[in-house]
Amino acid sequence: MSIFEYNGSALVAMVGKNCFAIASDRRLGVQLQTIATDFQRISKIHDRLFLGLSGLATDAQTLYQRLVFRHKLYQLREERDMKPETFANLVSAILYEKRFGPYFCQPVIAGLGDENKPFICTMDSIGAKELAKDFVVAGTASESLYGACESMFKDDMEPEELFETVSQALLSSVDRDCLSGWGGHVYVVTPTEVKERILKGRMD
C-alpha cells in the first residue's frame, strides 16, 4: 500500500458560472480500519480561497500549518489577501523545497479570482501543477472521481445545480473506493456566500 493511501481520500472541486465547489469524504483510516468518520480535509484561507489536501493526514495537517503562516504574513505585508494563482504557486514552491523528502499530499486549490473567474487546481506531492477548467480532483478515489465527474460536468452550472452535481459524483464515487467514504463535505463559494453543507453517505 502506498503512502498516499494510508489515511484514504477524496477530493474533487468544480467549476461553475461565477462560483465554485470543492467537496472531500470525511473518513480517516488507518488502512482498512476507520479511525474517525468526521475529519475534515477542506481548510478556509480566505472568504474566496479554500485549500483541500489528501494523502497522509498527519502531512496535510503540517503543510496546512506552513500555508496558513506564509498567508498570514502576506496579508500583514500586503494588507490583502492572496490571489488562487497566487496561492497555488506559493504551495508548489512550499512541496518543492522538500522535494527530497516530500509531504505526501496532494492538494486541491479552488478560489475566485479577478471579475469573480472561478480557478481551480491541483499538483503532486512536489508541487507540480495541473491547471484545468472544468474539474480537478485528488486522493485514493480519484480514478472513480475522474469517471463521475466527466459524465456529469457541464459548463456554466448555477450554485444550486452545482452541488448536486459535486455531491452525486463524490458519493457515487467513494462507494466505489474501500479507503474512502462515511459521508461527505460540501463547499460551494460564490462572490457573495459561502455554502457548507454535509452529506451522508454510505456508514461502511
Contents of the next structure:
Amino acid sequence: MSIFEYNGSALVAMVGKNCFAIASDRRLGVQLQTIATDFQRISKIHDRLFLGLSGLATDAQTLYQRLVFRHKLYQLREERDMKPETFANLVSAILYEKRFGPYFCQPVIAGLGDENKPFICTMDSIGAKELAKDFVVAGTASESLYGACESMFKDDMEPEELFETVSQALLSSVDRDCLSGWGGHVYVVTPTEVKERILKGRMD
Amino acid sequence: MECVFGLVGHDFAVVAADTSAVHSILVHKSNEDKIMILDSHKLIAASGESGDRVQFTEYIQKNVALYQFRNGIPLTTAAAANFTRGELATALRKNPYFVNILLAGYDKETGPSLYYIDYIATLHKVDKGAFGYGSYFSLAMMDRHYHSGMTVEEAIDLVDKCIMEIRSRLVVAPPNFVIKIVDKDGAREYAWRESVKDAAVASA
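For the form predicted together with the partner chain instead of the form predicted alone, what are the coordinates?
Entire complex below, previous chain first.
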C-alpha cells in the first residue's frame, strides 16, 4: 500500500460565479481501520483563502502548521492577507524544499483573488502546480472525483447550485472508494460570507 | 500484542492497557504498568517498542513538569497533546519513536478529553480510541455500547466488556490489564484485572 493511501482522503474544489466551493470527506483511517469520522482536512488561512490537504495526515498537520506560521509572518510584515496566487507559490516552494524527502501530501488551494475572482489550484507532493479554471481534485478518490466533476460541472454556477454540484460529486466519488467517506465537509465561499455545511452520506 | 484503549465519560476519562512485557515468545513480566501519570490531571497510555515507550513518555513527563515550574501553571491537555505530537513529528524523519499514545486529561474549563496520537504523529481528539490487535475488538465493542455522558460505572462496565472480548477472541491475548481514570480529583489508578498473578519471589 502506498504511503499516500495510509490514511485515506478525498478533496475537491470548484469554481462558480464569483464564488468557490471546497469539500472534503471526514474519514481518518489507519489502512483498513477507521479511527475517526470527524477529521478536518480543510483549514482556513484567511477569510478568502482555504487550504485542503490530502494524503498522510501527520504530514498534512505539520505542513498546515508551517503554512499558518508563514502566513502570520507575512501578515505582520505586509499588514495584509496573502493573495491566493502568492500562497500557492509559497506552498509549492515549501514542498520543493523537501524534494528528496517530501511531505506525503497533495494540497488543494482555493481562494478569492483580486476583484473577487475565484482561484483554485492543486499540486503534487513536490510542489508541481496545476491551475484550473473549473475544478481540482486530490486524494485516494481522485480518479472517481475527476469523472464525477467533469460530468456534473457547469460554468458560472450560483453558490446554491455550486453547493449541490460539489456535494453530489463528492458523495458519489467517495462511495466508490473504501478509504474515504463517512460524510462530507463543504465550504462555499462568496465575497460576503462563508457557508460551512456537513453532509451525511453512506456512513461506511 | 499490546492492547491499549480508552474513552471519555461524563466528567472523566478512562484508559486501560494490558500489562505484559513480551520479547518474541517470552513473557518477561505480566505486571508492567504502561499508563504513566503525566501530571496531576493527565494520563498517558503508551504502546509500542518498550525502550521507546519508557524513554519517550518519561521525556514528555519531565518536559510537562518543567513547563509548570517555569510558568507556574500546568499545561492544558490539548497543549500537552500538541507538544507530544510535535516531538514525535520532529523525530519522525530522523530517529522515529515507535510509540502509540492515548493521552487522557481533565481540564477545569473544558472537562475531560482524550487524544489519539499514533507513532507517525497523527493527532486527533476522540471520544474513544484504541491501539494494537485488541483495537479490532475494543473499538467494535465501544462503537456498540458507548454513548456520550457515561457514568463511571457504565464506563468501567464497558471497559470490562472490551477486556472480556480481547481475552476470548485474541489468540495471544494478554492476561492482565490495568485501568486508570482521570477526573476533577486527579489522575489515579482505578483497578487491575488480573487472570494470571506473578509468582511471589521466594526469600533468600
